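Encoded as structure tokens, the following chain is the form predicted alone, with no partner shown.
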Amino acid sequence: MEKVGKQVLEYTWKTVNPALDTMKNMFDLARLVDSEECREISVLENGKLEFGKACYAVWNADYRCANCTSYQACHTHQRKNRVEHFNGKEYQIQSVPVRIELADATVYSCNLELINFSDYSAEYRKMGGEQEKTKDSLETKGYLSTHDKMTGILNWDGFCKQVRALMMEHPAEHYLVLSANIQNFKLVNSLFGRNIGDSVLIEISEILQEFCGTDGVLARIGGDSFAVCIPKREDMERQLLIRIKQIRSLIESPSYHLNIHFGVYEVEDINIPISIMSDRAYMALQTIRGNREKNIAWFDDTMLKNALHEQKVISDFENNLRSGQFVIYLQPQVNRFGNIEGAECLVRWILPEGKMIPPFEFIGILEQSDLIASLDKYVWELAAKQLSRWKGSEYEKLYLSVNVSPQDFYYVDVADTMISLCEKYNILPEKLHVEITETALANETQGNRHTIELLQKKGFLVEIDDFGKGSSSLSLLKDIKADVLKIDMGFLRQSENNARGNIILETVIDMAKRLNMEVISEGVETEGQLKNLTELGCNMFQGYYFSKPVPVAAFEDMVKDGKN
């Protein structure tokens, strides 16, 4: 069923064929097409895919059509239209991007082609239009359409088509698909020049071509990325390690060590798309990226499970946000007399049935998919709304702190958003504290300094969060005039019962006070830590010794009852 306001049609493997049957009654030709492999596809009753003839065979052609709208639609997620003329007929083609959830829960992207055709009109002939276009003008023919110019091996298009042809010709064979990436290859061009970089890529392609042999398929699919498909071999790893050693020897320099990583996917079903096979090999590769000791990783079911979880978190995020599944929990911030002065807002994901999803299962995914800014804005608004509810009540004197992640500065005008929320809910800016991580400040000091100054000018209190976790702490204190310093819990643990740590901790607390900054020690878990920090001069605390993060109602009860 199509999502409202979206360009992409979404189906399950059970609903796609009935929808396709309906469209076949409305168009001269309706079909599903894999635009990477240039083939028609069918979704079988068991939820698996079956690949058919080349999609351009409708024109009696041998190569992908020039201006292929299905390819464009798949990559832009936008519907496309074109008109083709062939053998005296005019073809009006709509290409609609489609996502299908297969039986194993994998989401597969392809295209729905809807085609109507008719004879050329007399008016078209009178206007001097071509009666028909030759096959050469309909297609991108020749070597360059399927091969990489520099290395001479296949490109991604050629790889998809040749691997599919290989698997259809030898369906009983067992195959491995490999994804390869050179570690920090940009440094090669920077240190040795682009000519050396290009020659290294050519030599690597020759080494990998030797590894593939005559029964394998090799492609360069990006700047320093390669794809391989070979029949399964018992000595594959041994042979691959020999090639890795050869590749490492291509550059001998104390300033750079050439290294390459491989992810390996053992194909269990040749009827899944080549793009999904390659994705799974890449998932395996990602688990060892940057590892100097390990160069080969095999895909397993755990990776698939994690990938499906990530896919679901991302695809369902907007709906879950709108339905109110993300809520704020509050962790008290307590002064040295045991009184709660405010709390830090922490997001929690509560499913409709009441199950809580731990933050580590979704925060990292949202950060990697650039969705964390949307979640942060939502949390900021929940905090502002809660402060508005407290006005005129016994909780009116409390403040709430909200977190600003590094990505927020790229996607959100932080100062403008905070100011707008205070105006919308008629709350004092001093009640909404803004926590900015040391990492975010270190990465964008100049731009973020202006944001901090503007927030403070409007009455907000700005806190440097996770102090001591990064490597630019003292520089930040010199350049950023924040109001509150939150000492990182890891730094605190390292300082317990440690004379040197206590000296550093006492110095930081004293320095912050001399800079007119308040100090909050977070991560306080024991009475011993609390006593030690109090003796060192800290006056505000946060941690499990007082309370874990709790729902708003439980926090209100704590304040009401005077409990710590």
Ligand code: C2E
The other form holds:
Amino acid sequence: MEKVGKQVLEYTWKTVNPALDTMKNMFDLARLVDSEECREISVLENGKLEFGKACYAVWNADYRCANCTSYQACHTHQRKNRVEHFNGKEYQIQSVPVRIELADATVYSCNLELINFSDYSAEYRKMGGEQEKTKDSLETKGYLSTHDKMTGILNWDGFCKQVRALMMEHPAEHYLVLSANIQNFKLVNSLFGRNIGDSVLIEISEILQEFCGTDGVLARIGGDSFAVCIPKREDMERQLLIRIKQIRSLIESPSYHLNIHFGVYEVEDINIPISIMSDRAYMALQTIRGNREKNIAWFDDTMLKNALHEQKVISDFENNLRSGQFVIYLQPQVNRFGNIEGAECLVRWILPEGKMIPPFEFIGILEQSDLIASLDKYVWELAAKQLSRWKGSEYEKLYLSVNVSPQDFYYVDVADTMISLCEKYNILPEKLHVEITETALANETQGNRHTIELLQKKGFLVEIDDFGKGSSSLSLLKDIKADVLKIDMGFLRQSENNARGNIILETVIDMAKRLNMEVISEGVETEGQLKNLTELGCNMFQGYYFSKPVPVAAFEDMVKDGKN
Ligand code: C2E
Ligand code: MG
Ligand code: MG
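Form predicted together with this ligand structure, per the form predicted alone context:
Complete assembly follows, chain above in first position.
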């Protein structure tokens, strides 16, 4: 039976040749091949087929097949992308299944092969250098498929071809591949208009071209992203910083500061695909995105390790959640008399072999990839389930406090979810406290405030988490009527001056009380801290001094022991 992959292109005998002509402009070689016989085929003007030469002989002096490098017929009806190396040259081959309706109404299945030869690019480079840009010659030679229309520099395809050619020509040279991105470029268009946006991009490409010199390759690979490949130079960073300064001065406006970041990858092996080199430069770039002080970051192997870790966290997440690898640990919240009144639920990821992974290794990754809401909903449900188990037991009085990530507001109706959980498990909303970080509240608009009001109206207690860590703490208190303020001790611990710290603490505690808020001090580690905080008027505490976060059973034991 005929196997047909999912992504099949459909043509008729009339449309297939014009489509093929377009492809020929985009690729070094585009051809139809018969899947079984490994022969080139053409669709004639009368709508019939003509079989040509054996396809592997066409482009490859080794007489090997483009699909499998063997000598046998091997084309399948599946989309395949591959890179082949023959005689020191690189061939990028895409094989796409195609169905063609012929003149006699039969449907013929074959493959469209799209092949790029990397040595072809030398010709393009020469062409660009000589400014031989008459429209016809450029279009027929595929100039537009390798160049960015607006800036006139290369595009991604052109970049790959030229970099490959450069490295082939001078394989002993050491190379740097750079990835660049302009910060918040969208704002330029909206603040100053598209025309200014375009001319800024053109000017940036000119500045970068000067940086590249005659021995480098420059391309615009996306709206506000550039790629560069240059032979390694000792004073590269100094030269680049000069160009960055020039670029920054292109826009002088109080409402927007133009800034550009560069990731740099030092190529160790010129045989790896250009896309991987560029990915690594981009990985380095990601580490300084938005950073005002640092504009250049170099790739190192830990970035690759981190990226692999990130990818694994993301790709395995749904499975791991389903298989119960995420559990809650409870950290007691204790009153001034030493009694446990409730606990904060903190998620832990336990691998099948028993290793525990702390939140900082995965929460941030999940937040960036919009998976955090699934995890949080899962944790909230575990908390609700636990509260319902405690009903009628000696733990009935305890409350549980759950964390809400800023991203949750975008993906779930937080209030609605919490209300449904209370109904499902038949628990009182006042038993479920909701911790929202100060930063989530500060960055947010009316929407979140409305959610908070709704939660409070329904009887949930809302806590502002990590108060003091962010920068807009005070104005936040003006606008948000939360029930509990959790002061993060970390920010005071770092400061040397206890007297000043105490004045701040006392004032914050007093202010919270006057605003009808309870205060919980988080991160209490020593008896001295506890005593001091008690004197300053704080009534509730959480921290290693009492207990680290522990499994539910251990927490229950702690509560029992406390009573005894
Ligand atoms: P957080 O909500 O501020 O939680 C308090 C963190 O401080 C916990 O770290 C806790 O173990 C730690 N801690 C408590 N007492 C002390 C102390 O005395 N000294 C020190 N140095 N640390 C203390 P953990 O469990 O690693 O959680 C870190 C953060 O991860 C949490 O900060 C929270 O922002 C996030 N997180 C944890 N679980 C969840 C969750 O289910 N969902 C979401 N969205 N975030 C979570
Ligand atoms: Mg918290
Ligand atoms: Mg906290």
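Just so it is clear, the structure is predicted and the values come from calculations on it, not from any experiment. Think of the rigid core as the biggest set of C-alphas that the two forms share within 1.5 Å after superposition. Numbering follows the first chain given and starts at 1.
Put the two forms on the same core and the Cα of Y256 is off by 2 Å or more between the two forms.
Relative to the superposed core, E45 undergoes a Cα shift of 2 Å or more between the two forms.
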